[in-house]
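Single chain ahead, written as structure tokens, the form predicted alone.
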Amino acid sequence: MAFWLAKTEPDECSIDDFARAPQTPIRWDGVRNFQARNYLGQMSVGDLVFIYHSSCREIGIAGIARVSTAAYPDPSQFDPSSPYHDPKSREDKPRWQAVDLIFQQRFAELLPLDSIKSLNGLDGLPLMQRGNRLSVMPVSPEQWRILLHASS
């Protein structure tokens, strides 16, 4: 099993959206960064994902989802009415990936970014790198343990 962190704007998709329908997979789509896309392609069914709220008043890790499908071509890339449409992407050669995630756990309290920055052992976490804009990133088992412990 691998561990991940996925950033989302909570007005678009939040941990509350997952919790409202805990057995219903939510498509994680619209990723338009090649490195983040590559990470989506590495996800396997059963992997755990921290859901990180960004671009909002309270920034931080809100809970956990589980990968419920392996990566598949992101349908939004082919939809001209979608804000994630990519006219360069072709059905026979898709450029972008999506995965489905399912609710696992909502934290009692958000683990704020300021608290995350104060934790020891997270130096290699891409989230800690200045200017990092990746919406999907790997989390090592040790980093996962540190963040999970800090959330309780």
Contents of the next structure:
Amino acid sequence: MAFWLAKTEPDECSIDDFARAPQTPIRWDGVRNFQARNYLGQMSVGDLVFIYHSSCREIGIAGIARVSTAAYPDPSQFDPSSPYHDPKSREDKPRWQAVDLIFQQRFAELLPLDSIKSLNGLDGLPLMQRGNRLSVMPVSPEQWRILLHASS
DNA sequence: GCCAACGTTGGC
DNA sequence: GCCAACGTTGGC
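Could you drop in the structure for the form predicted together with the DNA? We only have the form predicted alone so far.
Below, the chain from earlier opens the complete complex, with every other chain and molecule after it.
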């Protein structure tokens, strides 16, 4: 089993949206960065994903979701009415992928970015680098343990 | 294939 | 709302 971190703007999709319907998978779509897409493609059913709230008042890790469906072509790329539409994508040659995530856990308190930055042992996690824009990233088992421990 | 211009991300 | 960082686009 592998570990990941995925960013989201909570106005769009937050940990509360997962918690509200804990049995209902949410499609993680709209990823339009090649490196992030490649990581999506590496996700397996059962992998755990930190849900990170970005571009909002309380920035940080809000909880955990679980991969319920591995990567498949992101339907929004074919939809001209979607903000994620990509005219370069074709049904027989999709450029972008989505996964389905399902609720796992909501942290009692969000783990703020400030706290994350003060932790030791997270060197190399792209989130730690200033100016980093990667929206889906791998988390090593050790990094996962450190972050999970800091959240409680 | 270089690189300037442009658009987007995301913390502050 | 600002702006630094950085990915993408397009002219050459």
